[in-house]
Each structure stands twice: as C-alpha cells, then as structure tokens.
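Only one chain comes next, encoded as structure tokens, the form predicted alone.
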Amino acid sequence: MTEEKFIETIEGITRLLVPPESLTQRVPPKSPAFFNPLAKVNRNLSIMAYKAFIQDMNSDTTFADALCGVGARGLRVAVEVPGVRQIYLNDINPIAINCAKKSADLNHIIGLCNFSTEDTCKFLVEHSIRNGERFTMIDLDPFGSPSTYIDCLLRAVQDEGLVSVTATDTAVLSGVHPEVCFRRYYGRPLNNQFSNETAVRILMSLIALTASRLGLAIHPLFVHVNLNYIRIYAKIAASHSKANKVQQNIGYIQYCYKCGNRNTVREIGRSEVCNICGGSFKLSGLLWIEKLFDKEFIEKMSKYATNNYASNRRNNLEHLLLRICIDEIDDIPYYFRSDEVASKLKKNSFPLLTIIDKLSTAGYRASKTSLNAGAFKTDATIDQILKILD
C-alpha cells in the first residue's frame, strides 16, 4: 500500500491521512505506516499540555515528534497549538513521512513543518549541530520501551524545555518480566495492586538519573496511564546544583504480599521484616518517590479541555481526569484499591468517597487517584484503614 490509498479522518480539528486498516483492526498494523486511533485521549491531553506549557513563553518555540508515524501528534500541534514556530516530524518509515506531508498540505500548514526519515537518536542529537538550537518541546512515543532514546532526548531539549515520553512495555514495567525491567530501567518492579504507579515512577527515575548525569534536573508536570501505555511530561533545567540533589527524589517501596503493608524508604538496608504481620517485604526501586504533578500546570491544562475534545466539558474524560490529578495526594508513591480492602474485610466494596471521608474524619490524608478509578491514596497504613472501615 502507498500513501495514495490512505483515507482521511479528523482528530481534534486536524485532518489526518491514515491507513484504512488502522481504523478497523483491533491492533493497528505497523505497516505500511502506524496510526493508533485509541491514542486519541493521549493526544488530546498532549495538546492541552503543550498549550499550557507555551502559554507564558515567546513565540519562538519549536516542537519535535521524534517517532511520528503518520504525524498525528505533530500535525495536531501545528494546527491546534498557536505560537509554535516550527514543527519537526521524523520517522524512519518514508511512507509514513510522505503521508504526513500530504496531511500537512491538507491542513495548510506545510510551511510550519519539517520532515525527515532519520534514525531517532541521529535526528535528535544532530538537530542542535545543524541548526544551532535545541528543541523547545520534544515528544518521544516509541513502540515498546523509550529507554534506548532517553539520553539522546535529553541532549536535544533546550534549557527550561519540555519532554513528553511514552512507554508501552507496561508488562515489563509492571513486574511481569522483572529482569528485563532492571536491564532497561535500572529498577525492580512490583507485580501487585498498584503496579502501574510503580511503573510510572520507575520510568520517571530513569529520566531523572539520566538527566543528572548530563547536569540536568527534571520537574514532573503531569503523568497519566491508559490502556497499555504510560505517559510522562517533565520540564528540563540545566543546573548542576539541582542535578546534585537527584537522590532526594529517588528511593524504594517496601511491599508485603502477606498483609498488603507498603511504605517508602530512601535507602536500602533497613529491616525487611513487615512491622504489621512479621512477613517479608519485597523491595521495588529505584523509583521516583516525590510529587508527580505540578498542580498549577494542570490547572492551565484543564482550561484547554474545551469543546474541541468533547461536546460537554463537564463530561469530558480529559477534563475529569485533570480535576482528579489536581486533588490527588501525589507525594505518596502508591495507592490502595477499594476491592483489595473489601476482600480483606470480607465485605462489599465501599464507595470511594465514603472511604475518603472516613479516613479524612479520622485525621488521615486521603484522595482519589488518577491512576486507578477504583483506588484511593492515603497516608494511613493498611491496618489503620481496615480498622477504620471495619
């Protein structure tokens, strides 16, 4: 199939040419070019994030989609994010790039866009050499793990720039293949009730530690998980003094599979015996143990959850997700599922708001979590939770 046989679809307010099979097959094919319609929410949120990020910047901003496929995200940035001076779309597949060019022409943005078919790291690193500047914002959305590209990504972003990173090897990051996770991310995962948050924090730790080696520091802005992907947005700052403090944000989670007890430690070597049931803790990490969200940034994002993405803003999934993030206790690096608690109590599950209210009344911090619709965060321990809800 050539790009002449692609069909048009509309996402946001952007016209995209895509392979017809990508709209009909359960798993979108990589050949002749890749487009995943199920990632629409992912891309909607990215448009909000990019708008929020450049809100207070000058217009001299650039955006790079390093693994662009048919160019859906980069083209949407060109059409839907005012103020971006140049868009760079790169994919090693020439059919995908030719398709992206035709879509750019359809949207009358061909003058904003630059196209290339280079190896990802070559594209990222050599841009600053050729053009004398780094990118303001870079998106990295590979098949599987992004770990191969993190070093190149960080070398290509400007000081005070933004990186957005996707990982789709969620089975690896969530503990199904722990040896592969350690090789790719230098972190041991947990295959348990809150494994997707552990996965997010292992990926964040890899980015932070790689950045520190380059004299850079990261500031997390927003994360989300959906289907089979993890997505991270972080601001990058060139600062040796901040990079030297990276260890303040990195640590471990201890988890007891016997009773469900969990806690955070900054250094290994503490007792591996569970203080509640006497069982043995399993250790997960290195991982990011500090906040995941910049609440002010997410407030800005939520203002862009407009009718471009849903007919009713109050029922807009993206908007509702962002509101949960704003209220979430994100400095606690794990959550508790309501069905997990109910199973231990041998009762029907409590509504989340009831659980949160009871914990708050008892003097504990508690909130919903954006990472699991049926879970809550709290600084209460599992035995305290069970006592309050019994």
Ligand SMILES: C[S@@+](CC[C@H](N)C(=O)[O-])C[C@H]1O[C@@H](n2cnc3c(N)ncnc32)[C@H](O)[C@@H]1O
The other form holds:
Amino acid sequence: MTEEKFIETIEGITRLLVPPESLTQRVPPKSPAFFNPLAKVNRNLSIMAYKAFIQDMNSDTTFADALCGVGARGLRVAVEVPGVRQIYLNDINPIAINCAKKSADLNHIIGLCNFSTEDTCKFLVEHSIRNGERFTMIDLDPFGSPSTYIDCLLRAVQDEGLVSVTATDTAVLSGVHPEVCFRRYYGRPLNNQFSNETAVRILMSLIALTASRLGLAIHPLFVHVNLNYIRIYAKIAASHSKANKVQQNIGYIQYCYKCGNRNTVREIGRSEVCNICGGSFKLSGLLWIEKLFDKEFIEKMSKYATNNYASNRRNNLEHLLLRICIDEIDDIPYYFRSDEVASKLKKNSFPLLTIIDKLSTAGYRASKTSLNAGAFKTDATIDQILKILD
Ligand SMILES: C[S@@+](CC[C@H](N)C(=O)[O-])C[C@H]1O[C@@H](n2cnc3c(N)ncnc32)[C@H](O)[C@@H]1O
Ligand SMILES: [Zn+2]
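Moving on from the form predicted alone, please list the structure of the form predicted together with the ligand.
Once more the chain from above appears, this time first in line as the rest of the complex follows.
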C-alpha cells in the first residue's frame, strides 16, 4: 500500500493521515505503517506535559519523536505546543515518514519539521554529535521494551531537558517472565496485586541507573499506566553530584504472598521472614522507591486539560487522572486493592472513600492511587488495615 491510500483523522486539533485499517481493526497493524487511535488519551497527556514543561523556558526548544510512526505525537507537538522551534520526526519505516510529511503539509507546519528514517539510536546520537546540540524533549515510544534505547536517549537530551518513555512489555515488567525482566531492566518484578506499580518503578530505576552511569540524574515528573502500557516522564540534570545520590532513590520491595504484607527496603540481606505471619518474603527490585510525581508540574499540566478544546475541563478523563495524582501518596511504592482487603476479611468490597476515611481517622496516611482505580495507598500495614476495617 502506498501513502496515497491513507485517510485523514483529527486528534486534538491536528490533522493526521493514517492507514484506514488502523481505525477499524482491534489491533492496529504494523504494516504499512503504525497508528493506534486508542492512544489518544496517552498523546493528549503528553501534549499537556510538554506544554507544562516548556511554559517557563525562554530559550529555543526542540522536540524529537524518535520512533514516530506516522508522526501522531510529533505533529501534534508542532501544531499544539506553542514555542517549540523545531520538531524532529524519525522512524525506520519510510512509508510512515512519507505519510508524516504529507500530514505536516496538511497542517502547514512543514517548516517546523525535520524528517529522517534512521535507526533510533543512530538518529539520537548523531544529532547531538553532528549538530553539537541536544534535544530539549525526546519521546521514545517503541513496540515493546524501550530498554535497548535508554543509553542513546539520555546521551541526546540536553541538561534540564525532558524524556518521555513508553513500555508495552507490561507482561514482562509485571512478572510473567522474571528472567526477561531482569535482563532488560536489572529488576526482579512481582506478579501480584500491585505489579503495575513495581513495573513503573523498575523502568524508572533502569533510567536512573543508566543516567547515573553517564553522569546524569533524573527527576520523575509524571507516570501513567493502563493495561497495555506504562509511561514515564522525567527531567534530566547533568550533574555528577546529583548522580552520586542515585542509590538513595533505588531499593527493593519485600512482599509476602501468604499474608499480603509488603514493605520497602534499601539494602538486601535483611530478614527474608515475614514479620507478620512468618512466611517468606519475595524480593522485588532494583526499583525506584522515591516519589513518582512532581505535583507542581502536574498542577501545570492540569491547566492544559481541555476537553479537546471544548469547555468542560473539570470532567475530562485527563483532568480527573491528574487530580488523583496530585493527591496521591507517591513516596510509598505499593498500594492495596480494596477487593484484596475485603476478601481477606470475607466481606463485600468497601468503597475506597470509606477505607481512606477510616485509615485517616485512625491516624494513618491514606489516598487513592492513579495506578489502580480500585486501590488505595497507606502507610498502615496489612494487619493494621484489616483490624481497622473489620
Ligand atoms: C509504537 S510505534 C510508534 C507510534 C507513534 N509514536 C504514535 O504515537 O503513533 C513504534 C514505531 O517504531 C518504529 N521502529 C521500530 N524499530 C525502529 C528502530 N530501530 N528505529 C526507528 N524506528 C523503529 C516502527 O516502524 C514503528 O512505527
Ligand atoms: Zn506474611
């Protein structure tokens, strides 16, 4: 199929040419070029994040969409994020890039856009070597795992720049193939109620450790998850002294499959016996054990949460998600599901707000979590939670 057969769709306020089958098939095909219409919320959130990130920057900013497909994200940045001087769209598939060029024409932004069909690592590293210039913001959205691209990504981003990274190998990161997870991310996953949070934190840890090796430090800004992907945003600082502190942000989670007890440990070698039931702890990590959200940044993002530029900001999906992130206790690296707690008590599931209320009244910290709609975060342990809710 040639790109002439592509049809037009609109996302945000950007006109996109896409393969017709991608709009009708349940799983969008990779050939002749890839486009996933269901990733619209994901891309909406990224537009909000990029706007928030550059809003206070006065210098020239650039954006690289390093695996751009038909260019949906990069083209939207060109049209919808004011202040970006140059957009770089790269994909190894020339059909996808031809299509992106035509879309750029349709949106009258061809002058802002640069196109290439290199392998991602070559594109990223060569740009910074050849032009002596690094990108302000880079997006990495591969099929499957981003782990092979992380070094090149970090070498190509400027000091105080932003990286956004998607991983769709969620089964691996959530413990289905622990040996594959370890070789890709240097982290042991868990296959339990909160495995998507350990997944996010294992990916964050790989980026933090790779960064530290290159004399860089990361500051997480925002993460979100759904069934098929996890996505993280982090600011990068070129600083050996900050990179030296990477150890403070990395650790392990101990989890007891028998009683549901979980806790954070910074070093291995601690007791592997569960302090509540005497069962044996399962160890997950290395993983990021510090905060996942920069709440000030998310406040800025949420200002841009318009319902596709219609009026109803308060009720849109993106806005609601960001409100939960802002209230979330994100320095505790795991959550509890309300049905998990209810089944231990042999009761019907409790409303989340009731649980949060009871825990707060008993003096514990408690909040919803953006990572699971049916779960809560708290510094109470499983036996304390069960006692309070019984
Ligand atoms: C998940 S898709 C990107 C989707 C796109 N970001 C979007 O929002 O529509 C992954 C893309 O990576 C491209 N790709 C795969 N391996 C690559 C490589 N080594 N270098 C550059 N592009 C590659 C594929 O052609 C595909 O278009
Ligand atoms: Zn136990």
